[in-house]
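Below you'll find only one chain, the form predicted on its own, shown as structure tokens.
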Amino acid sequence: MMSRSTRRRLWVPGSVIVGAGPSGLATAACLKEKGIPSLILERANCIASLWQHKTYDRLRLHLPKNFCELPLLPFPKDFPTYPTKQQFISYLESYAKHFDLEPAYNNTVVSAEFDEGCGFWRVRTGVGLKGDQETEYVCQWLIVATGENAEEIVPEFEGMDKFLGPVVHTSSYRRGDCFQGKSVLVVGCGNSGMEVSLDLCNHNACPSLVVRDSVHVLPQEMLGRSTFGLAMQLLKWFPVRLVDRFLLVISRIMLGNTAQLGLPRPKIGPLELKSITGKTPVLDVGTLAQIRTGKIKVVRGIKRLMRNAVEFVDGMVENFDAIILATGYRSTAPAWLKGKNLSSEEDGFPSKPFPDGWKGHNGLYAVGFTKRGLLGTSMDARRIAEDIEKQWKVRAVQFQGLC
């Protein structure tokens, strides 16, 4: 092993950011408005690498652009309300480009440690993929940007090992096409997972979707608006509860008995649970009507997976071709930073609730952690921006006063 004498080591006058996707640079940006300087460290060889990399082609922000933009730079004025993919990886791009934003690429983070004795945070990254020197950099600020989407869920069933057909995570699922004429169990039913049986259906294969628990499915717009837009300016007038009820009542106007369908709501509203578990509502994007014609199939959880079928809990055997997983991402944080300082050991998650989870003990942060998605990171990122900008102030007025 490496010892720490024989590491590179250099200083960062500023902030070290982990993570060069939206919350990585929506800080980075904050930060440089002010002066501040900062280096964003990115283990993958490009921004945003989940959005470039492991998301499906039909995927669009499933909220309106206005909601979505980071701070300081709005979206194009030409763009559609529900930004595609590639126009939000462009917006990305260019957000970079506007503010010179330049991470250190294929830089993989195996430790964050702050130092009691010099009063500094150590960050340690990996020897590369060409040899390279491990790099310790030590710096005031850490600010853990790596996202609630950083690594790949990937459930055990029993049997995985006996089926013979393909199991792949949504992260590698780009369209339906290869998956034609095909049968194919999507184990999730959250956003990913209806837009995914969506796709295939579109692409004449046959899915069939896992549902295991309950679920809110909303409409993407309701009365001519975006539902999230709605409540948020309902929430403005009126407690969450009376919001939610007002929201499922429109939802069953539209939707219909989402439980006839297979998908069961929860008794928790769909507001009030997104703000006590994080667990976001479906936006209906046409799934639903997918399954009203039987295209799609709704099936319950799975028992166990046999060489070419799957037995679910209800004791129902079917044949399936593929099984596609969208069971989601988990945090890396707890694998590299060390101390109970800010997050939980378990899910990385901050342990103070919203909106208070955003600043730790030492110099430490967390941007993109809310639950709240691309809103959340920019509220984060803005209060991070200005904590540090009193610090760095205070500082230099010391600094003036040594001269």
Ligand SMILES: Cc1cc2nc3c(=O)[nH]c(=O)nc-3n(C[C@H](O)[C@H](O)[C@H](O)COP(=O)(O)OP(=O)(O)OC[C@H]3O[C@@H](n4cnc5c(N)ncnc54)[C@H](O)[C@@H]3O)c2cc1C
The other form holds:
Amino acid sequence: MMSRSTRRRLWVPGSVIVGAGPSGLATAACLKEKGIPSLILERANCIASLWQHKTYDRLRLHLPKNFCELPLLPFPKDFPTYPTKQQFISYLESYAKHFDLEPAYNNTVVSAEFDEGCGFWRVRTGVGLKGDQETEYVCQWLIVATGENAEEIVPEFEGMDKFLGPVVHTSSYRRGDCFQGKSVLVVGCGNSGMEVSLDLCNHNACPSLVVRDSVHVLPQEMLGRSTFGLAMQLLKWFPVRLVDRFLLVISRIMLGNTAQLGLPRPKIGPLELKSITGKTPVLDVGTLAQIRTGKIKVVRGIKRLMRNAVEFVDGMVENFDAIILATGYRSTAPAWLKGKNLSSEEDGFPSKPFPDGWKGHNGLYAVGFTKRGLLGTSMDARRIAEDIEKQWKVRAVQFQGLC
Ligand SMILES: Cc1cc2nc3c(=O)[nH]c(=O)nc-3n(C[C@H](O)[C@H](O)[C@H](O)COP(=O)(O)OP(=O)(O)OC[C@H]3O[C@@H](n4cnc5c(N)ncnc54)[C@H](O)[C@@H]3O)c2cc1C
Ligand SMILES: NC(=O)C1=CN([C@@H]2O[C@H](COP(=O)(O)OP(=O)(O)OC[C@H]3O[C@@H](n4cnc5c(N)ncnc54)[C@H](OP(=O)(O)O)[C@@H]3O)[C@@H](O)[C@H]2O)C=CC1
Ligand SMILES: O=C(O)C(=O)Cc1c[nH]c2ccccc12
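Following the display of the form predicted on its own, present the structure of the form predicted in complex with the named molecule.
Now the complete complex, all chains and molecules, led by this one.
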């Protein structure tokens, strides 16, 4: 271990932001607009590493662009309603450039702790890939922007070590060309599992999709509008259960009975379930049609893996060449954020319900942990900057008083 004496200590005026994804960039921009400096620490070597390094090629935003733009800078006018991954990344790059944001890359935060003695945060980074020096940053405000998708969830299955083919998470999947003609088991039926199954199908692979329980599939658009936009509009006037009932009636007319395809719906409606558990409904971009044609097969939960086959809970056994885990992600903040400043739970999500989760204790903030995608990010970023501005102004007055 590196001795304490070799660790640099740096004072950061303003705030330290951990993570240079959309949430970290949006908050830094909102602060900058108010004249408040910040330092962004990013473990990867680029901004938006989730989008640049961990997503498949065919990805597009699945909500219309007006729900996904960050504060203060709209998307370019010529972007389509559902921008591609590349367009979204280029928007984020120009966003960083516009606000002159220069994150400190290859800096993984390994611990952050509030020092009661001095009243500041101590934020430590580990030794970087290039053997960079360990550093302790000392600051008044700490903004956690490491995301809900910081780490892949990789489930354990009986016999996992026996399966001979590749087993990869969707974060490593780019496109289906290398799976042409192969039988591929996609585990998990969230938006990733659904879209990767469709991509495999389009590359002439034979995907099977594991649906172990239930899932809400909604059309991406209904009545000539985006389902999400329509839902947001209706929620202004009607209670969530009524809006859910409406969405389910239209979905039934447009998609038929999904349970007959092996995709039973949860008892709770899609928007209510999203707000209680964070589970995002699937917005169908063509997968259902391929399930209907039989090109994508729906299978039950996994019982165990064998050398080149999988046994399912209903007793069926089938051969597979590869397995893709579309089993989602988790936050890693609980591993490095010491104390119970933000959440009382182990999942690292704010304990205060939406929309109040952005503010913790002792100058701690969280952005992008609303389970409401980029819309939640924008709301958090604005609120955090307004809150810090108030304290910043008080400090400026105190400073003037001293002079
Ligand atoms: C495939 C996919 C598609 C999506 N599509 C949409 C969509 O269409 N619309 C929508 O609203 N949402 C979508 N989302 C949700 C997604 O969470 C947001 O789009 C967005 O990326 C969240 O931004 P973020 O900055 O909070 O987190 P991230 O984008 O995950 O950024 C967090 C950053 O923090 C860094 N980091 C993590 N830990 C540390 C550490 N210890 N030290 C330093 N840096 C660290 C990471 O490297 C990363 O760069 C999608 C998610 C996925 C996985
Ligand atoms: N185009 C877009 O904009 C896209 C957006 N996204 C977003 O990215 C985020 C992450 O999505 P995603 O990667 O799909 O993750 P999710 O967490 O949404 O879905 C994970 C899925 O894996 C299943 N699962 C987990 N463990 C197991 C297991 N052991 N056996 C069988 N099934 C299992 C879950 O089932 P269960 O429900 O039973 O737990 C669930 O269906 C979401 O917010 C999503 O909306 C993702 C892809 C595309
Ligand atoms: O893509 C995501 O994961 C999102 O969280 C976006 C989102 C927020 N609320 C929703 C409700 C229905 C579908 C998508 C979302």
